[in-house]
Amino acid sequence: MFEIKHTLCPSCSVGCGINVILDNDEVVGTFPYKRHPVNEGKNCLNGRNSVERFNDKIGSDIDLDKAIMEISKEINDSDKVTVLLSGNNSLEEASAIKSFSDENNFNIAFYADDLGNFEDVASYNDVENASNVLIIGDILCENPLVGRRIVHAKQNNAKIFSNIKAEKSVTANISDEVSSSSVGEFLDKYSNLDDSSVIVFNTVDSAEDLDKIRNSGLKVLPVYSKPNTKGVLSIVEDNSKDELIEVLNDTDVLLVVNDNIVDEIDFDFKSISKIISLSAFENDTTKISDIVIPIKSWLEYDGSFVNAMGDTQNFSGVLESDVSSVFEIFEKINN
């Protein structure tokens, strides 16, 4: 029997609504959630393909009790344990992970794309109604539903100025001016824009660029690669890539919760004695992990994500699952 259920897209921090198509409790596809205020009935390719990761779902045919015993032994025998949070974790999971880490005196790490934490950010309406939009990164290609708001701004006679390193980009096609200079030089060039202008970015060159963005006097909108990075930033401080590498260099046991950090940083993970992954899906990090425990995916539990502009959105599980949640795993480890 076919069913259609609403949830949130997990593909980036824009926070679009999607409809999941189920056939006898099997995920078979998606289509846009037409009444969702963020995407208003549109989904990008990443959103449409978001459920394809179920092809790589980790099976539940493991001896969970044995795996928990192994994890407990590893973390109890080491004084250099690091727990790695992710923007894929819901608000509720992130709070539980921090509590678990604090209770056990573990290090906690969190990588937020090197985009930093901006407490006050522009809304999507601010972008749409801006007089000028400064874009850093190929936003229209990588985050099309924010790109849609930029297109609307262009239709409202806004000027679009872009800084893009790629030779070809979708964003360049709608830009009035395109630069491939350093981010710092780009920001300096447009330092005298009026205060209704907005900076939208999903990449920077350095921490100094973040300082320039903060001090620009303009509204800013960082667009993160994961659905709840903005929410996790309200719970823990983020690490830059260099800071994270320093933490990992001083780690003997790494507990990765729902992330694929191997694909994000250039680090010799073989230098870590034990890597433990809690993950719903197979990825390059689970492939190098010594212990892998399956957990519920975002389609299998209730929670909330905070999108790029700071709105908290609740979602409900659309599938039944006998796989353990992050909360249940931590409770078993602590017991």
Contents of the next structure:
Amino acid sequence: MFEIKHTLCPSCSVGCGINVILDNDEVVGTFPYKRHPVNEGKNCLNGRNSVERFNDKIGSDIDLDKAIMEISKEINDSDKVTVLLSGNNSLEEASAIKSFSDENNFNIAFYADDLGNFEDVASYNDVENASNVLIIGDILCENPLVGRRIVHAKQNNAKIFSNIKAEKSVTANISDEVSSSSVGEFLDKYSNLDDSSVIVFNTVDSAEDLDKIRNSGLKVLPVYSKPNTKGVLSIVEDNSKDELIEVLNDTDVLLVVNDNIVDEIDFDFKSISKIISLSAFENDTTKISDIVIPIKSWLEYDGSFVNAMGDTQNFSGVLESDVSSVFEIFEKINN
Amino acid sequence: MSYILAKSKNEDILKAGECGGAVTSIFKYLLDEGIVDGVLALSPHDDVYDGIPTFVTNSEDLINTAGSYHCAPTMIGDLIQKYFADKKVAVAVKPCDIRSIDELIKRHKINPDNIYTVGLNCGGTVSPVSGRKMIDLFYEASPDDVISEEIDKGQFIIELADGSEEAVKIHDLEKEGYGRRNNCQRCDVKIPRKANIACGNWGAEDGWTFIEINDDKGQKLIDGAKKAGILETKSPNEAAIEGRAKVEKIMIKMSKKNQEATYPLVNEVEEWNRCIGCYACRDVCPICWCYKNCELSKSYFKDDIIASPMPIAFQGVRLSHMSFSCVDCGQCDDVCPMDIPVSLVFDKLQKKYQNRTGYLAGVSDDIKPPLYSPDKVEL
Ligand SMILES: Cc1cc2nc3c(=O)[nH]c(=O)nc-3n(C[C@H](O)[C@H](O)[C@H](O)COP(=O)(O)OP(=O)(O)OC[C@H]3O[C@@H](n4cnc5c(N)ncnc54)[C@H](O)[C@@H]3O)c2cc1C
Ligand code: SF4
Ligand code: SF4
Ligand code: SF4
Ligand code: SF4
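Would you generate the structure of this protein in the form predicted in complex with its partner chain, following the form predicted alone above?
Zooming out: every chain and molecule, the one shown earlier first.
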């Protein structure tokens, strides 16, 4: 049976809608979700690929009960267990993981791209209507559907100033001024902008930059790399890269829930005696994990993500699946 | 070619249908008689702004597909090619849909014997999000209260649950950057004559669908549906036929005017300057059928594009491979994250090609697409 169903893109925090094409309950492609207010049917390559790569899911042919027993043993035997939350976790999953971790007195860690948490953030409309846009990072390429709002701002006569380390970029192509200085110098240079200016950023050099951004008096929009980082920030505090490394240095058993931390931080993961991954897809973290438990992907369960501008969006599973959910796995471990 | 007025004999379909419910009734006939495996039409998902292609195999479900969704700028050619190649399907097609199907038939990517094409005349489609914004700005009613919309006599008309209507002139909406999609404002094929039949409200009496029968297969559709007792027909009067022809002419004239006004304005270099090389325009284009085998997926191109944000190579390959067959469906504009007016560039080139060779994509009766007609490739 041919069907087209709505879901959300899981590939960054912009929160685009995307339609999935199913043929006899198999994911065969994507279709523009033109009714979605965030992206109006437009998705970048990463977004479309996230659906296309669905078929590379980790197979569910493991002895789950045995694996759960092993995990229970590992986490009971150690008093240095760290649970790593992820911006890939839905709000509901993140709450459940937090409770699980609290009940068992585990450490909880969460990395939010070193972008910190901002209570008040600019909306995408604020970006479009800004008088000036300060861009830090190659937003047009990396988060194109926020990049599009910056293009609109330019069409509305905003001035665009960008700070990009790469020599060439599309973001630079649309900017009035481009700098490759440190983020701090860049922010200092444009510290006198009027208050309808917006800072859009997906990277910074240091925590001091975040303070500068906070104190700029301008509207700000941090654009995280994962769909629900903003949502998880409402549940736990984030750790900077340095803090995370400190936590990992003091970890014997690391439980990673749907994340690929290995690709994000420079750390010798061999120093951790057991790494357990719950993941829908294979990645560099599952590759080095001692135990890998397949879990449902976002196409197989209902949940919600909070996008970069703070809107909570619900999504529904588009496929039935026998694979366990994060909730079921934790329940089993607890029992 | 002949003209008829048609009306459903099924009360529910008549009520749900946009005009006489003829299209839905013909689909019901095809499904009930087992002539097709299924029907590919649209049904609203979240609301009337969210028309989604739907494959119906049980004729009872057809009722959910009846009506015209003007805020659903969908494309069906590539879906048929990719997912229905081995099935017998009946499909509702706007002119851009049938033009893409025609181009795919010429490329042997769709077997014409497997499809029944029920055409819908088309004055244009509106993008759903901008359509809602437009209703919010220019109408008293809230976009959430609209149960159906219609384009008639130069107006965009909304109908509310209580039966009341509100209308604003399309010209006024488009002056402000709303209304039909830009490619639709240029689209000069308003009646899908390559479909087996072309259905519309132009020339129709209230509660009837005006049908132009384009070929023998179309005639058989009408005869079969009548024989099955689901459709009644009568002849339209001369004034209606003339009136319809006149509206078509006016619409085409307006489109030509829009073409002349917009073709010279596009600055390709400046527009491509913000292309992120995401291939969305290629992947959605119904004419770019090679998809995964595309020349652009070869490594030498791939590296080039990622290394440099200048997409001239990428767009140049696509332009040279298919712009002469561009059917101006606007899908590429719709999906471009950078709002590059891709269709304007491609359509402009196809029109240039048409002026030199007489070939109008998806309309001209050439047996082979220009790619295989070397005498026509030179511009
Ligand atoms: C966007 C649009 C613009 C139109 N503009 C004109 C016009 O300017 N002049 C004119 O004479 N007629 C126009 N029509 C055709 C007219 O509105 C009726 O669809 C036609 O007369 C058939 O009426 P019916 O009652 O027999 O169809 P119905 O029995 O109501 O069946 C209509 C069929 O069209 C399908 N459909 C609805 N929306 C779309 C869409 N966006 N894309 C593809 N398929 C769709 C439905 O799923 C259904 O199968 C337009 C139709 C559409 C969809
Ligand atoms: S911008 Fe982000 S959310 Fe939108 S399609 Fe791309 S990856 Fe997905
Ligand atoms: S391109 Fe032409 S046929 Fe297609 S939706 Fe627009 S006006 Fe209708
Ligand atoms: S180039 Fe664009 S407008 Fe032309 S056929 Fe392809 S998608 Fe449609
Ligand atoms: S969709 Fe737009 S940004 Fe993406 S490749 Fe095409 S023109 Fe470039």
